[in-house]
Structures are given as C-alpha cells and as structure tokens.
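Shown here is one chain on its own, the form predicted alone, set out as structure tokens.
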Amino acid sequence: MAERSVEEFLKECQQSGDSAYAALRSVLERLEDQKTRVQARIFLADLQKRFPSKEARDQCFDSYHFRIEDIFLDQYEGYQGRKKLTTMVIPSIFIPEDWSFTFYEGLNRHPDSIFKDKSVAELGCGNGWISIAIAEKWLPLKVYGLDINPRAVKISWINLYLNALDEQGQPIYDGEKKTLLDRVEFHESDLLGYCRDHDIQLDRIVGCIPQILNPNPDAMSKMITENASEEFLYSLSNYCALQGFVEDQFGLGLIARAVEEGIAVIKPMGIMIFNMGGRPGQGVCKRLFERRGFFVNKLWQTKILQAADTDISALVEIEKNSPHRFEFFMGLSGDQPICARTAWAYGNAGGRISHALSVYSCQLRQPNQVKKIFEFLKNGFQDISSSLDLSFQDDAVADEKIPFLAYLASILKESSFCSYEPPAGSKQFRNFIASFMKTYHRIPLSADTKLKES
C-alpha cells in the first residue's frame, strides 16, 4: 500500500466510526490473506508513524475514530521478553485503562509457571492486549480471547497481527520457534459459550468483566451485532444485565454466571482469576467464590478512580431496597468508605470517587465432586443454586458434605423421582426391629410379621 492509500484510508475513516470500522475490516482481510499479509502489516506501520505523539494519537481518535499506541510491559513485576505491545482501539470497544492494567499486574503476581503450556481463556478480552501479553510472556499452549462485542474480536485479531509480525511484515518467533499466531485466537462469545460449544477444556480462566447493572435494562435486550451503534457496543464494556443469580443485587451476577460456566469447562486442577471491583465489599466478593466450592486467594489490591462514564445510579437503587451498602471513597486518598448514594451525589457535585480493585485467584477444593453438583443443578434446578453453600471453615466437614451432595446429585440425575417407602415402612428398619426383639426379648418376629391391634 502506497502513501496515497494511507490518505484514502484516513479519508474513509474520517466519515464516521462505522466507516472507520469498515476500513479496518478490509485491512484485517488483507492480514488474513498470506498473499497480502506483509504489505498490510507494512501499511499499519506507516499508519502508526503518521501519529507519533500522544497529542497526535488523541487527535487521530477524535478525527479518524481509531488509535494505534504502545502498551509498555517493562513496568510490571516479573517483566521479561519484549518491552511493549502495539495495540489499536476504536470507540466502540473497551479502551485499556486502570482496570485492565491492575488486572495484568495481578496476573504477574502468580509464579511464571502458571500459564506455561496451559490452555487459557480470557473473558471480556476487549482489544485483546492481555491475551496477547499472556502469550508473549508465559508461552501458553493456547489463549482463547473471548468477547461478546463482535467489533472487539475483529480489532483483537488486528492487534494479534500487529504483534506477531514486525514492521516489515516478517514473523516474530519466540524461544520455541512459534509466533503469537500459533498461540492466540479470538472469538465472539457470550462468556464461555465458545469453549463449551467446542468441548474445550481449560487450565486457566481469567476475566475482567462488567460489574454494574445497566441503568437502562431494556438496552441490554438488543441484538448484539457488529452493525449495532457504537454507544451500545461500548456499553457492553461497562454494564451487565440481570443474570438470575443472588449476586445480581451486588452487580456481580455476570461474574457469578462466568464462574458457574467455568466449573463445567475448567480442568480439575484448573485456576480461575478474576478482576473484582470492591464496591460491594471484599466479603461479598470472596463469598461469591467460596459458596461455590472454591479456595480463594487475593493476589493484588489497589484503589482506582470510578470511570467517569459509568452511571452508578443502579447501585443507589439497590441500596434503597436493601440493607446492603456499597463501598466508595472520596478521591484516591480517602480512607473512610461512603455508600453509593453519597458517592453518586459527590460525583454529581464535581468530585471524583474511587473504589477498591482486587484480583482474586480461585481453585475448586474438591473439583470432581463440585462439577457433579453443578452439572446436576444446571438442569432445571437454578433456584437451588442460589441458596447452595459449599463454603466450610472445617476441611473435615467439607470432606464429608461435598462428596455426599455429589453422590446425591448423581443419584437424582439418574432418576427423575425419588422412590417412596411402602405403607408398612422401611423393610430394612423393620428387619432391625425384628432382630432386636428376637435377640434380646426372644420374640419370634420377622420383617413381614403383622401385629394386630388389641
């Protein structure tokens, strides 16, 4: 592609966000074709050079509806490998910010072996940078970057090519003679739907997904297509809908569904890692995992400013109708928690509010048994799931109760009804009584003896 083509490309992008997305899709098609891949990558390198400064990139985003920028990895704990990733963003997808940077920091708190040669799924991958960073640093077997936003998936593929090939369009090989194209895939998926439908068993599930109910519930019922409005597609990064879980009251219903879907596809020794906003309180966040049979470890915690474009009025409504109080802070320096109502008023008055942000790692304590329990519950017993509690302080109690529930689930799964005892009562119990009377009172009874009333 010549310089003139860059000008034509920018002219098309300038028309609207939809036009920019269409132009980027055509670039992706050229990247996917091995005959045009090299020239397409060179074109992207030339495009990036047109906007060398932050001010120029911000102007590009405002005028041409996209931005190509670098994310520097050498600032994170345990840094190794390349210093930076080159990434593209568009207005209709999640833009890397404190949430995702904190999440990546938490991932780095795990030992280096956690992702090596593992199959990994990232939920809510956005523009794909964390999936690519995981593959770059830890050399997993495969990373599946999943997002419900179809535009995010297309941009993620572009970012994969941006980092799998150098500026001359040549493959970049790692120490195992593989490229990022060998290690990473991106797919449109509602949470773990893609992995479930393709029978993919995972070693690791990581996720940074929305935790605030949409203040306009009807908006979440729209069809999700790549032709939807930019505003609607971007809202998928900030808000979630009711999921039918008790955690909905805290805005954590989507994570609860992700965890339960994860139980079905995670391998027995697998690990899930989630980025959790501390607004509902740390106890509520940990409880979400523990009551589903997980051991929980908090890897990392910090405090971040609440995103200015996120409406927390839904949390205010929850407080009105329940005794629960969410936890916010005034600015980053405040140490006394305030409720959602106070935070909402403070924000409307021009103040900045913040909340805790934690990265949790969790692992099933008795994976095979817990899997049996949830396999049974998902077949028409969702109401029971809301009251299920597999959290036990005493491991001995857990060792007794979880296997019993798993056994009960397996029996009920095989039979849709419970057999009833005959009117005369349990024959086994009658045998015990007859044996007792015969041995100690020399009364010749049997289980079938009928006693007449006098």
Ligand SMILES: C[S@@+](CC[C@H](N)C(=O)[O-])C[C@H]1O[C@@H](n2cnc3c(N)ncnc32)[C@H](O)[C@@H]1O
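Owing to the predicted nature of the structure, the values given are computational and were not obtained by experimental measurement. Take the two forms, superpose them, and find the largest set of C-alpha atoms that agree within 1.5 Å; that set is the rigid core. Positions refer to the first chain, counted from 1. What changes on going to the form predicted in complex with this ligand:
- For K11, a C-alpha deviation below 2 angstroms is recorded between the two forms after rigid-core alignment.
- The two forms, fitted on the rigid core, differ between the two forms by 2 Å or more at the CA of K438.
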Contents of the next structure:
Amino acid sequence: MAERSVEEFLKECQQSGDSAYAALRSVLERLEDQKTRVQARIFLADLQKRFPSKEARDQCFDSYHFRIEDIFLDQYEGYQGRKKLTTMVIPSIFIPEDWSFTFYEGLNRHPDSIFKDKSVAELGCGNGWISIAIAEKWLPLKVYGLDINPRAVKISWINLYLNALDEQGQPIYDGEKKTLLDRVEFHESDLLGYCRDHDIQLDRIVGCIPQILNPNPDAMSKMITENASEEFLYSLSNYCALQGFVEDQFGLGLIARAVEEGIAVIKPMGIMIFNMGGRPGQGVCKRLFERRGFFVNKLWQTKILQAADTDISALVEIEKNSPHRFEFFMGLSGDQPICARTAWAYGNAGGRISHALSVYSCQLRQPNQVKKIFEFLKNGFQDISSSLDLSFQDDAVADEKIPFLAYLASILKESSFCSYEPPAGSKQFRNFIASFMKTYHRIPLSADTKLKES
Ligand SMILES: C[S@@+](CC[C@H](N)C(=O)[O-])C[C@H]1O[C@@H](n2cnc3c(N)ncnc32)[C@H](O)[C@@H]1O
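Could I have the structure of this protein in the form predicted in complex with this ligand, to go alongside the form predicted alone above?
What follows is the whole complex; the chain from before opens it.
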C-alpha cells in the first residue's frame, strides 16, 4: 500500500469504526513488511503527535475511532525498564481499565524470576499491553498473547511494533540484545487452542478473561470474525457463554475451561495466574482451582467499581434459581456485602456498586498425576469431572489419593473395562483397590478377598 498522509488516513477513519479498522490493518501490513516498516512507524509517531492532550485523544476516539496513548509502568511495584508503553485501542476491543491495572499490579507482586526466560501465554490479551509489559520488564523467552477477538490480535501487533521500534522506526534492544519482536507473538485463539494445536508447553499461563454470562445467550452463538459487528466484538471483553462446567452457575465457566486446558499444556512446575472478580465470593473462586488439584495463593486484592458497561442481570437470574448469593458492595467504601439483586436495583437507582478483584497464583500439587487424571477425563468423562474434588487439607492424604486416581485413570485409559485376567484379575490393581478401601473407607479388603455374590 502506498504511503498516505495523516490527513488522508484520518479521513478514512472518520467514516466508521470499520473503516478505521481497515485503515489500521493496512498500516499493520506496512509494519510487517521490512521495506516499509520504518516509514510506517514514523507515520504512527506523527499520528500520535496530532493528539497531544487527553481531550484531543478523547475527541480522536469519538471522531476517528481509535486512540493512541501511553500507559505508565513506573507506578507499579518493583518497576524497572521502560517508564511507559505506547498503546492503541479501537472501540471494538477491550479498553484497559481497573481490571487490567489490578491484574498487572498482581503480576508485579511475584518475584522478578517469575517470567525470566520462561514461555508464557496471556489469555485474553486485549490490545496486548500486558504481554508487551511482561516481555519488557522480565525478559521471558516468549510471550504468546492470545485473544478470541480477531481485531484485538491485529491491534496488539500494531502495539508491539509501536514499542519495539522508536519514533524513527529503529529497533529498541534490551539488555540481551533482543527486541520485543523477538519475545512476543499474538494469535487469534479460543483460550489455549493455539498452544494446544502447536504443541507449545508453557511455564506460565496468565489471564484476565470474562466472568459474567452474557445476559443475551443467543448473542454468543454468532460467528467470531473480524467482520462481525463492533458491538458484538466488544461484548467479548466482558461476557462469556455457558461452557458446560459446574462453575457456569457463578459465571466462572470460561476460567474453569481455561484451567482445564491449562493443565494439559503447562509444564510440571508451571504457574497459572488469574485475575478473579470476587463477585461469586472468595470461597467459590479458590475452590475452582483447589478442586482441580492446585495450591492457591491470593497475591493481591483490591475493590473496584463494577464496570458501567456490564449488565449483571444474569447474576440476578442465578440468585433467583439457587441459594447462592453474589458479593457486591455499595460504592468503594461499603464493607457489608450485598447480593446481585440488591446491587442491580441500587445500580439502576443511580448508585455505584463495587466488588473485590483478586489475583490468584496457582500451582499443581502433583503435576504429572493430575495431568494424567484430566487427560483421561477429557475423553468422554465430563460428568465425573464435575464432581471430582482434588482438594485436600492434609498433604499426606493428597499424596495417596491423587496417585491412586492417576493410576486408575492410566489403567482405564488403556482399556475402558478392567482387564481381569482369569480367574481373579490383575493382582497389582486388586492390591491398589484393597488398600484404598482399607485406608479411606475402613473396609477390610485384601487383594485376595472374594466378595459374595448377592
Ligand atoms: C477483560 S479483557 C482483558 C484484556 C487485557 N488482558 C487487558 O487487561 O487489557 C478480556 C479479554 O478476553 C478476551 N476473550 C474473551 N473470551 C475469550 C476466549 N474464549 N479466548 C480468548 N480470549 C477471550 C476478550 O476478547 C478480551 O480481550
């Protein structure tokens, strides 16, 4: 594409959000091409200079359907490296706000070694700023920024070039003589689909993904393409569909699926870090991880105002049909929890409601064994998955029960029936069953006990 003046570019953007996106895509094509990269980066610098104040940038967003602004990193715990990132947003993708900043704050509360030289996936990367900030600060081997919204992925790539090159289009090298382009990639992906399909094993999985069911379930059955409506693409930032997990009843089905997909692709000592809205209550949030065999550590918690663009009526519906009560607060200072129904009414009457937001860091307690269990359950045993509980107070009990289940899973995986050799079946397997029954259910079996036929 030939080089265009800022004026011509803005004229195209002014037509509609879709036209602005098309114009930005052609800028991305020029950034991707080595021959036009420098000029394209200089063009973006000129564009940014056209809107120097907050008012000008707000006006740019309203009139031209995009905004370029800086996110300041030096206000966060343990800050090092660059003071700020330059980032672009468009109306059809998530615009970084309290959720993102709290999440980044939580990531910063880990020790510095957390991402160094690691393979990291960020689920729901939005405009990509957190993936870029991780790469900038901690020098990971690779960050895969993944998002289901195709437009978010394209804008993330633009943001990567914006920060990998300086305003003259020259590469910015880090302490290891690499640029951000060496460390970060963005891909369109439903949760961890991209990593699963490319056999990528991860050291870290981090994510800040939707935790409220879409109040209009039909909306979620639409095809997700970059030509879908701006409203629909934007709604993916805040809402999810039913996922077929017990946690759906709290709006946490998407996180539950992310965790189960993560068990398959995380390396044994890997860590998952999730941003969790506290609306379902802290107990429910922790349990989602613990019952899948994780140790959980709450790293950071704050209270934030409920986003004004998110309808919580789906939570009110859940309360109508179950004894569960969600946890909201009146304003930021209220300390008595109120349920979703009260919060919804209070919000409709003009009040602002808030909820807790926490960052959880989780690690599998017996990684290889838990992986085996989930690998087995994935193939047709979803029902058992829903009632599986791998949370144990006592490590000694966990050390016995989890390997037993893993062994059972590996036997059943090989043959879906128990391969009893005549006359009494596999002695080793019978031994396992007998000692399990004896220890946990006080049933005095031995491998040779014969059960009476009734
Ligand atoms: C709350 S936003 C967070 C964006 C970004 N991490 C940030 O903090 O600015 C949630 C993101 O999750 C994405 N998302 C929703 N469902 C997804 C899915 N099934 N797989 C991957 N990403 C998804 C949305 O498109 C959105 O960009």
